[in-house]
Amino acid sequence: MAEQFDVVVIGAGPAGYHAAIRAAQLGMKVACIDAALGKDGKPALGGTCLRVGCIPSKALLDSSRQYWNLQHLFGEHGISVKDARIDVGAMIARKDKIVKQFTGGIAMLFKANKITPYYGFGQLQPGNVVKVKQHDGSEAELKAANVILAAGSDSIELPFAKFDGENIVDNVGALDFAAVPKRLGVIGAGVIGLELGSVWKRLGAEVTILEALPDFLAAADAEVAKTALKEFKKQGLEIRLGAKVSNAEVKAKGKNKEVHVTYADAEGEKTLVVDKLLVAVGRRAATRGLLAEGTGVKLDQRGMIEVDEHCHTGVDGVWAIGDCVRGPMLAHKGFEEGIAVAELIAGLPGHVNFETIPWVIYTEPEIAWVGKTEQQLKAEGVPYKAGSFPFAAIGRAVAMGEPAGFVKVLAHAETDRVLGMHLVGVGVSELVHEGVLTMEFKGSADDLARICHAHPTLSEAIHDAAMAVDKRAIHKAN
């Protein structure tokens, strides 16, 4: 007989574990199923984000940034170090320790909230039944009034560049190189490609990024993308745009192997030879095997679960959240959907505002934005005004030796309501939330301009950019 629950969640990634914990907080009996295993072969909750995504990549980004600054920035401060070396094994071990701390933390939260974990593969059956094939070989059957599908996403594999875990890798493999590759190729200049490319470039690799699109970071503000590209090139990242890859072949070279990458750009067909190749061309919903016949849950052409604005599938009591549904594949978007669905199930108002979800790329400089870009506003015919301010005129940024970048505020030309904020520079992953908060409260550029910002801080760039919207910035010519 199936064990009864109020809520069964399939997937313990950012969306799933938030949904499970919030549902438990609201007094429901909850089970959560997850198939992932850690490097030690034991169950590891937290999804791609905690195991092989957000958290481990930030650990390596921070380690590599320290090493880069030691060699390129500390001299300006009068600090000199001879023969600096990086112990890649120690760096990876530090990353693994952080991952284990956080995945273990989710397990502790489940225990504290009396959530029953199941370790294995869950499949939705008709009638809100979930069958679980557990890692120990046993099977379990669960029944719930509500089932939340939070299966997450997987890396997209190119048919001509199959992952082998050694020479051709996805983000998982690029987080675990045993040594700094002499030559690293990256297919895709998106978030993963830029972040992991930056990690290994800082540690000494020659990094070449091949991007099929003609424009760099087309989703970002054009000025932000232009500034970021300029800074990346200064760091030695080789970024080739309009480069369409057609083949990747691993060949032996003595006792070692190298990857020959064939691509074409405006000049014709070319070959790039590297030691390691990271394929970072996006992610797809991990819905294969998730649904049995007859559930009534529908998938679109990309394999994503179809849902309405409330994350409901149209099948009574079945919801879907996170990377396996429409919207950006961002952990924090999944957080909010998980909480919203749990609250809707409990009869409370639950809502996610997709207009105010921030985007962040944790490169150096960081890139962040929320809301509309100038190009979007122009395309939609929305009258707007813009104000920007450079970090080079911000005392704190200059004192830190990090003057690159700027903040741009976009406001409606008639109402002054903030429509977007776009940032590139040091620490902008934290600063972007001023834009999020202002937009959530339907604030204006004048509201931002009249809020006192401490001096000297990086946040003053936001204050001055907001003042520049109406051409009244103090620290720049208007």
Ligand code: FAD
Second form
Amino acid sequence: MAEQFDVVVIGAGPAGYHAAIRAAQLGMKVACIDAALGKDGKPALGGTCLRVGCIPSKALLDSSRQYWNLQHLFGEHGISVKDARIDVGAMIARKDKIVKQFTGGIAMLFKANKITPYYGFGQLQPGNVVKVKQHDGSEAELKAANVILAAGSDSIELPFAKFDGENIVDNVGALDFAAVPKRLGVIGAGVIGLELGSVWKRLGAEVTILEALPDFLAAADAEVAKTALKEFKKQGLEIRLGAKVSNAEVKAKGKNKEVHVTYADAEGEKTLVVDKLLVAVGRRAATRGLLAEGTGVKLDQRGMIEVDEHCHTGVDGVWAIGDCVRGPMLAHKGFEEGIAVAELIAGLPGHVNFETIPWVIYTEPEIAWVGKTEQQLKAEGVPYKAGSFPFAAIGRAVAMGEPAGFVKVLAHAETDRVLGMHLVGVGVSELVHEGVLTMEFKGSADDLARICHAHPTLSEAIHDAAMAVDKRAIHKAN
Ligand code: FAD
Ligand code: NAD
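Could you present the same protein in the form predicted in complex with the named molecule, rather than the form predicted on its own shown above?
What follows is the entire complex, opening with the chain shown before.
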């Protein structure tokens, strides 16, 4: 006999656990199934984000940043430390502790919200039935009026550079190196390549990133990308653009192994020899085995679940959210979809505004944006005004020794409504939310310019950039 629920969620990542908790808050009887195991071999809720994504990468970014600052920034403050060393084991153990705290936190939240967890692999059957192959070998059958598919994503593997967990790795391996690799190669100068490349660079690895496209960070505002590239190069990150990789071969070198990577760029064919190779060329929906025959749920050519703007699959009572559906693969996008779907099921007006989803890349300097880039506005023929302001003229940033970068505000030329905000610099992962709020409230550049910002703070760069839209920034020539 199938156990009956109001809502069954497959996947307890950011999208799935938000949906489960919100549905439970709204009075529904909820089950949530997740197949993942933690490093200790025990079930771990929270998905890619908590286990091998957002949280562990930020833990390592923070550890490595402290080490880098100690060597490169502390001196100018008059602080000197002799014989600074990095204990990679201790750094990884700290990261693992944080991961455990947060994955365990989801289990506690499930308990507090009376959500029934199932640990194993879930498959949707026709008629809103879900079969679960549990880790203890048993099978469970669940039935629900509504099933939410939140299966997330996996790393894309290149056919000529298969992951071996040792020398050729994805994010999972690169978050767990036992020692700093002398030479780290990265395929893909995207978000993961830049964040994890930065971690190991700061700890002393020689890092070379091979990117197929001729442009760096093509999705970001072109000026932001240019400034970031300049800063990354200053830090010693070697980024080779227009590099088409064709092969990666692990070869023995004495007692060790190294990876020979063949690629071609404008100058012809080249070989890069590294100790570890991180492949970070994007992620794909983890929908393999998720759907039994005859469910009626459709996948597109890339394996993503097809949904409408409300995350409905078109099959009665079946929804899909997060990385396994269209839209940016971001944890907070999944959060919002999870909440919206739970609310729609409860008859409330759930909604996600895709126009105001912020992007953040947690490098040094950080990169963040919301809304349209100048390239997009030009291509769409939207008349706009731009105002920008450098952190080098912001007292707080200079006092912190972090003068790199700027804030740019884009506003409609006629209505002054803010259409985008683009930031590169210290702390911009937090600052970007001024742009999100302004856009959500349909505010103008003039609104931002007339809002009092405390002095001295980094957020003054937003204030001055908004004033610069009308050429009235106080702290620079307009
Ligand atoms: P997932 O987090 O992938 O969770 C899906 C869960 O479902 C998994 O636990 C999986 O085991 C389970 N599952 C799948 N199929 C089944 C099944 N059939 N039965 C049972 N269980 C199943 N995003 C940000 O916004 N900010 C960041 O800083 C950031 N950093 C990242 C860093 C790295 C290294 C990586 C890899 C990703 C990062 N992301 C970041 C992206 C973010 O992790 C994802 O967008 C987010 O985790 C997607 O959430 P989700 O719930 O859709 O899927
Ligand atoms: P990505 O899409 O950000 O970058 C992949 C890069 O690899 C692209 O620049 C692409 O042109 C390049 N590429 C693709 N094939 C290639 C090849 N054969 N040779 C050389 N270069 C190649 O993907 P990612 O870095 O793997 O990250 C996956 C997703 O995870 C991101 O899109 C993002 O949604 C999410 N993520 C977000 C954050 C964050 O929000 N801070 C952090 C990490 C990951």
